[in-house]
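Presented as structure tokens, the chain that follows is alone, the form predicted on its own.
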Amino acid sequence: MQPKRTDRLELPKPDAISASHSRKVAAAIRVAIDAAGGSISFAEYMQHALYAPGLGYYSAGAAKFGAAGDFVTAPEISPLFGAVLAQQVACVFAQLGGGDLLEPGAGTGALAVSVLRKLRELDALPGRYLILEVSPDLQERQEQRLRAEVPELLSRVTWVAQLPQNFSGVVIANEVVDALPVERFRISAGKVLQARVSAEGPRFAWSYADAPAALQKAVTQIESELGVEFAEGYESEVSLSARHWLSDVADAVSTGFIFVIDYGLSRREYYAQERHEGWLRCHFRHHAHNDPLILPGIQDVTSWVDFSAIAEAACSSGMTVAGYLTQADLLLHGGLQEELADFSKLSMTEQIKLSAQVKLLTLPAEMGENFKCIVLARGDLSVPPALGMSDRMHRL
């Protein structure tokens, strides 16, 4: 769901506890900056702000999802999202004769609940539902939710600290890749500069230095592939960590599919000349803005996903791209109509509520167009029927 866009000065004021926590995170980042000689890469800053043990946004205990948090994800908008995904999973399990399901970064556990419920209805429960979660606090909340809503299925759920090996089944990564640290770059006098973060008094500030070899190579390859030269002052991001992450996940899968769902674009769209300020986005109390250097540790910092890079990383790991489509098409062609079969039997109040949920999930101005799903496959398997409809692989 797209939050309200706002100017930095219009952001809600953090409560006292959140403000105190942010100061602790900022202090830890300053220590890292001092240790590095005065500045760190933006990717390092993002890693500290989001994932520093006990301090980072995703590692500490503040509410992140839902009305009390900073943003809302599709599984929290409606269980319809998970139900449609479960139909795709059931198609895969039917071919494999069973299998496991892995969800990295399971948020509040809402997706796990809706997927497990639907798979039980389809008589296609996984042998194991594995959750890879970096936050002890979120793991606790996930377990509480599962215990409250599907206690009879909790025995199938296992929290893991690292990727399993020889995994057979389906991986669902919903809004995971956008939160992985990205490198920020700027073109200046024909050179690629790396965006870095330094401390200026009580605030953090941008600084720039010659890009290290890996970033320089990545930007040069993008220009070469697209047949462009980025203009003077052009700024954007490269997610080297997303490529490494996808490669690690792909290497763990012996047979099955990976569903990556996130807001993003193909490379040509991502690095269009008119997008000369990049795709960084921050979320704080349901307000979106573009300043990642404020509110460290208490706001989400993300970047849209270059799905072409995801496809490349998968292919380099021996997987194939089985489909690339919008979230709207995934839902509309993946079984949403079946999930709404009893719509006319609902009360008027329930119909209005459900209609609002469907609109948020599928309308182009909401999540329907901006969110994409790329499906990656390993093994001699047929793709779920939804993936053959409105496929956009040619855009990658």
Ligand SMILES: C[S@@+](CC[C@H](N)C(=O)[O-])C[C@H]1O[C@@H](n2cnc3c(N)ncnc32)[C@H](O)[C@@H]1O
Given for the second form:
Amino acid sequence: MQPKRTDRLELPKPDAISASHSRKVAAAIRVAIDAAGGSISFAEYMQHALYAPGLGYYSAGAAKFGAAGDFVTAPEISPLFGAVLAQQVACVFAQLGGGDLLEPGAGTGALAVSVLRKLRELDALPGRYLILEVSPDLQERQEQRLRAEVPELLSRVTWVAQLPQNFSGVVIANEVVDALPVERFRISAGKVLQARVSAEGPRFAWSYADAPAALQKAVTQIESELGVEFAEGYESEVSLSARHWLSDVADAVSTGFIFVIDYGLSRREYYAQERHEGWLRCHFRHHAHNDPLILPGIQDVTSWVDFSAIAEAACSSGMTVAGYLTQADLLLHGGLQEELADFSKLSMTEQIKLSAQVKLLTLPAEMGENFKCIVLARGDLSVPPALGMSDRMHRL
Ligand SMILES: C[S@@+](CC[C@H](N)C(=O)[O-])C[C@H]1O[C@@H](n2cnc3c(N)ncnc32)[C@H](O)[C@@H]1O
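Condition change, the form predicted on its own to the form predicted together with the ligand:
Next comes the full complex, this chain leading.
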């Protein structure tokens, strides 16, 4: 979820343990910068800051999620989110005669718990619930949570180190793509430059060099597809890793659907001329700002998602785009009302709690509009109920 935007100077001070951890992460990044001859690409910096083994934000033990952490995601806000997704999954399993579920990047396991609970209620449990998680710290937390909250379903859950082959069923990736390292570029004197990170005394600083061929090509393609020429000084991001990641996931699916949910927009909106500083966002103790070079290893670094790139990668892998809609539409047309059928029978306290959750998930100023869901399909399957209405595919 996007916390309120904050001026960097107003950020809270990290506690002593976090500050010490951040110094260790910074030292490891400096070693990488030295080894590379003085600078690394921003994508490499982001990879180190988030995923360096035992050190990175996701790899090490920072709280990350919830009140004590840096941000909150939809499944952490409410089990309603997972329950609505489970309704879509049940519809797919009904057509396939069963199937598996794959959740890449399962965070604390909150989504797995709510999806499994609802699928049990619908008598539509997956044969296997596979979790592909790069963070050993989060794998442990997921296992503990599932063991505590749905012990009788734990036998269906398997942690996998690689994508399965010939997967049949549904993949759900919530707020995973925004966490993949992005390349950052700047237009200067008509050339595409790659943003790089170098060390300047105790701090990290931006530097720029000619973009490598893949980045150069990606930026030129975006310009030609949109029929624009980026202005001098224009800066933004390209997620080459998101394209590769999506292609790999798509290649793993032999039949079924992939749901990718994240904050993001179409390419035309992403690369609008007025958006000349890009879409990087950092989250530290529920404050959002846009300086990824501070607090390495103890703040989340993300970038909004270009959903047109996700659609293209899926199509290149032979999948079709079955739907593209806002999170509000996904929930409102996907069965949120059914989930609230007994609302009037709840205590006043429960009603207030639930109303607050629904507002956070669906209101345009909260997560309702900025978060989108793209649904990718392989096979002759009819689309799940949420996709029947309010589709925005024409915007991609
Ligand atoms: C922002 S968290 C979202 C967690 C969860 N899906 C949720 O909605 O609460 C990003 C998650 O993606 C994981 N992740 C990042 N890169 C990944 C990759 N290449 N494959 C699988 N998981 C990844 C992180 O470790 C983390 O669990």
